[in-house]
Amino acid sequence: MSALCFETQITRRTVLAVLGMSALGLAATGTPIFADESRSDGLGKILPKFSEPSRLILARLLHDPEYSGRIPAVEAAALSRNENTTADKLMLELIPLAQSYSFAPISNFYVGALVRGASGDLYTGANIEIPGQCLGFAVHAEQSACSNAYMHGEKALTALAVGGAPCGHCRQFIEEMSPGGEILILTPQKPPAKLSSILPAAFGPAALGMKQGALPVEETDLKLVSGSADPLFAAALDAARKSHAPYSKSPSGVGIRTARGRIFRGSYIENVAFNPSLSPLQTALVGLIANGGTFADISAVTLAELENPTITQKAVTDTVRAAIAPSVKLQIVSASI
């Protein structure tokens, strides 16, 4: 897990507090979010070299209640024009924004990453650590960005930007997203490099007989064993359908509901090397945090998986749930093919 650290640590909480206190949305006031310098403090601190027009674009995205760490291709192109920079350099310059969403209470090591999809959309990611739990439950920033793109239905990934060379764990996870190593790895002060050049002789999906990696997402035809009108059950089932579980044949998904009623989905994303796999709850937490939420916002968690799976996500999901939302009871629903 690599890092590009601020001279002064600016966390997502600080940024959102400044943004929330200093700016009212366009829909509410009819005026631009950052109409003057005092109102651009939040983005000004983390992206000091960005022009005001670019900050306006980003502010509009960040204040959208549905924002989920995705910068649409048209907005990314506008940012590149405004900053007179290339698409690759823009990704590097946006790393501090991604980093501001980092949640690292154990290491205090804040990491941000972005990936670019074949669509041209950009997806941010940040490292997430689970308080009091082993570091194996942590989501690395590169995994976070990749899984964010996955949950948005991106067809393929073309580039990943991070503050330093990805660790071996992340290189293996990225290989599942881009078998063959064609994805470009972008880091400051170094030329772009294909994944294959930093992960030679890679152990990829083909080693276990797979014809493709995690992308594009393939759906499994699942249905709930017993019906329910709860949208959270439907969200968990939808996430399970979109699982990438070609090795265990055990699709699973999680739905998280917040106190405000927002639902976030997380699919199980399996890796050919097994250990870099992401549990469905880890993936769902990426969406929650990308939206600006916190663990304290969680009001319900539902896991959907097969009745008799080869592997089960129950124990790991409940362990993480107990650490981040101890007052919430895990609901489990069974699905069948």
Second form
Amino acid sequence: MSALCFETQITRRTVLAVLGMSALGLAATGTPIFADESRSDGLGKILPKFSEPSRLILARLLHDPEYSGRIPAVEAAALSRNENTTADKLMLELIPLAQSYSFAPISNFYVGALVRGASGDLYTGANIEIPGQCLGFAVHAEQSACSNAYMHGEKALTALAVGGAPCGHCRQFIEEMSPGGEILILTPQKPPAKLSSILPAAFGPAALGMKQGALPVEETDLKLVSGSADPLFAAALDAARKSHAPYSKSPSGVGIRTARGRIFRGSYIENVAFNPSLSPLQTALVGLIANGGTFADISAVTLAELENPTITQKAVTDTVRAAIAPSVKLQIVSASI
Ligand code: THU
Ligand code: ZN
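In place of the form predicted alone, output the structure of the form predicted together with tetrahydrodeoxyuridine.
Full complex below, order starting with the chain above.
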């Protein structure tokens, strides 16, 4: 992906600067930065070409404390109509909004992406880097958008928009979401291209004997080994049930609780080529960031996995947890099939 694509980027930090101190205060307490009176101003800076009615639609969505980086199909259709643009072009035009969520303290390279699900809903994603830790822990914007759609239960993905051609790692990750490569990759100034055209001779799930990829989500019937009334444990278990772990057969899930009591869940999402897989904590962070949250908001992290899994997420989860929420203790709960 060329840096040129990002010359005119407006980062979340720039947005915070233009919104002023009140927005900074809100961001510090974990409220999405648009959840105040000045959010329309913020949208004006991020999406200057958008009409006022479109900005109002987006402001209403972002204002909802439950906002999760999803633009429902009806709203997306209204935005397309208002902007007199196609569904595909709208996704490209919304990239700066997705990009404004990027957290990239290592590279300062802010990437945003959107995917469209079979439902017509749009999902934003941004890259997330883990300060002081292995570069391999970074979540790419395309992975972030895809896993956001995954966690919302999309049955398939039809298109992905990003500012420059997705890197090889992302192409491989997207292959698991759309085996056969039917998903359209949308980039500015280029005609839509199927994934199969930019990832020929793909190493797909079929190579390891799988009949389908990550979507639609298949649930594993897991239960907690010892019962608990804590909704965070239930969230971690639910995320583990929904994980895509056909290669290790080691489902796992994470629940993150914020100081304000919100719970974000993240499922483990494996890839046939192993390395582009997303750990459950990475997926849960995608949810937190898509809502406008920050690492400082994290007050509890729970990992649910099998008692004696073939592979365990404990070490990686605790390493990332220590980097982003050092005062929080990782809770681990065992699940059984
Ligand atoms: N990045 C993406 O988000 N998508 C790509 O396809 C290329 C790279 C991110 C990863 C890392 O946070 C930063 O950009 C520098 O590579
Ligand atoms: Zn990538």
